[in-house]
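One chain comes next, on its own, written out as structure tokens in the form predicted alone.
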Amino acid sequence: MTASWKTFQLSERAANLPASATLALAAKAGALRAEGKPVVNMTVGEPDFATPQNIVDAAFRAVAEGATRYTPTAGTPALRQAVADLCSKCHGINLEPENVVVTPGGKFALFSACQALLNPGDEVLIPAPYWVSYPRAVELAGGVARAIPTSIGQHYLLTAKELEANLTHKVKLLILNSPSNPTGAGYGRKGLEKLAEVLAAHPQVRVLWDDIYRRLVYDHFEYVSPATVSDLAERCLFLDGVSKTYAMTGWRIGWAIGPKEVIAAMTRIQGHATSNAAAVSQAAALEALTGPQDSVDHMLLEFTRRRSLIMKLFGGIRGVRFVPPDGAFYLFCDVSAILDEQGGTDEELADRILHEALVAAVPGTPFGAPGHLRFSFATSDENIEEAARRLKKMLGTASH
């Protein structure tokens, strides 16, 4: 007997919410997978490395010695003192445990940190491209996302002059990913200090800054703090994790740093909402913090490699642009030349070549950037080669 149910009315939150474009791209990458072609799957942004051997022995330790119970609603103590050794040292600043809470997974520590600081009608200004799920946070609080565009000509970085011309009363947060998903693009110190003096003329603006690519940078950037900028220190809740920097994309561990009281209330939040992260899981990242970090280092050479590869190869793909990402494993192109010629939009040309050279790859538009597609080179030298290879005799080649 099939189970019959009386219509539900969903919210309307729920019915206008769409779903992450990233994973809806995987999905159809996986479906045609399943159905035996051979797809090249660019979309997803998890490492393809497995989680270091040190991290799941101590899960399964872990699990041995009993771990499988609730723990503190924001986290272990040995945990949460360990995120604040860290990120004491990252950041200069002095943090103890109470400046921390342990989520399940860096998305949830965005959730809770939107719920914590947004009221109905709050403005959230964020630069775009942008991270898929950020203006989702902001309006399942009750805020008001509004996205600056920015442009390949400026590295996809927010300036002090497009920052001042959309302050209002109304703002109250401005989120900054540096590196940047989907465009890899980092904020320099010049950059930040120019944000800061313009953010000095309205007190009542913090910033959410996403941390979670923090240790994936290449050689000719060096990674800026926030805190070590005169007017931003004050201002900042930082937001991170363990699954870019240690492959554990699946033990859905993040954390956020910031005041007593905000990570008070996001504590609060988070015990109404899923309680505490998972207690093997907490104490496996207790063990990417405090145990040998050669894994990180190895990874980072990896994709150090893969990002010379990929930007060779898709150099001579007719029609594609990009900017050298500063950090993190994304290749953002912009298209906008192939779409002149040919016409349609980014979904649209992201859904031929996914079926017709059985590449995946996300389109801009769900990032704010139309005209775009996102590739991630967390994947094989061998993909990365016949993906450039298959586009090359659909785009065409560049000429030079």
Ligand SMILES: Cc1ncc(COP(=O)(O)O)c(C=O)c1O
Given for the second form:
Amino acid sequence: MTASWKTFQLSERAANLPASATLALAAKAGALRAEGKPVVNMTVGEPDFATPQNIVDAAFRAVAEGATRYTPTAGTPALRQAVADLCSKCHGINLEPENVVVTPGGKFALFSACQALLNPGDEVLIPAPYWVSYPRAVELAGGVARAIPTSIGQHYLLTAKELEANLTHKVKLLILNSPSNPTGAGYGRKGLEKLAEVLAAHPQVRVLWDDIYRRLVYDHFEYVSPATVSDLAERCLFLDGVSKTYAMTGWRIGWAIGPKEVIAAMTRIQGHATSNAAAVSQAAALEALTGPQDSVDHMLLEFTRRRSLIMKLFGGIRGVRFVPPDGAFYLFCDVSAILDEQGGTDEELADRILHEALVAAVPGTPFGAPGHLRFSFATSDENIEEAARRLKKMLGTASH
Ligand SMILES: Cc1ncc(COP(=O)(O)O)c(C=O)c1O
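What does the same protein look like in the form predicted in complex with the ligand, given that the last one was the form predicted alone?
Let's see the whole complex now, leading with the same chain.
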């Protein structure tokens, strides 16, 4: 007998919450593959490499030695110290373990930061295109997410003028992600200094700085820490994790770095929400941060090659424009020329591409950027080549 339930009335919060578009698209592509269709899946937001062996070995050892119990809520002392050491170096500031809370993934650091900082009605500025979870985490905390659209001409980076025009006394937080998912664009020093000058007149605004792609940057781009920019440094709460840098998406380890009272508040929230990040994963993350780093260099070399390949091949598709990514592993394509010519939305185009060309990409709309498609190049050369072939066949070849 199948189970039957009375109707449960969902909260408005849950009823209004859309599913993650990236996960939904990946599921659609997976369903077509299960039917035997040779879909090239370029939706994924995770490295296609295995977690490095030294990290896996450390996890096995840790379990054998008893890492099977609750840990302190904010993380094991060893991991908090390792994160503090690493980030002190990277940002040029003196961090102590009390400035660090280890979370079950960077995503939970975002969630609990919003829970810790926002009151109902507080406004949060989010430059668009943005990572799909930012507005949702803000809204789940009762905040009001306000997107600031940017365009390809400005490399999708927020300008001081736009920031100024959007700041009101209700704005409590600005979320910045550098390099960005989905655009790969990163902020240079000048751009950050200009944003900081604007913020100087708004002492109530804090910055949630998402560092998750900090280590995945390409040769021409120099990562700039906001901690080295005056008027920005003291306002930042940092969010990061091991998922992207060490191919550890499934281990679910992230962290936030910030002033001790905020970290303590986030720790209290975590204490009631998840207790702690998994003990075995924390041991693995400790090895990731303190062990050999050659696997990171190797992955970055691979991504560098694939980035060149996808830019060369996708540059030959009719109606597709993009900015070379500074970091991360996405090519964010402006397809407005195709939509102008053929009609329809980016979501409909993504659907057509999936069914006609058997290439799965994520439409721009859930990133707050209609008229775009995001292609992940965390996939093999063969997949990138095959996707380009199919898309050229469907959409035509660029004339330049
Ligand atoms: C911009 C950005 N921030 C944070 C995260 C969180 O990653 P995780 O929860 O795996 O640490 C992601 C993952 O896709 C991301 O793209």
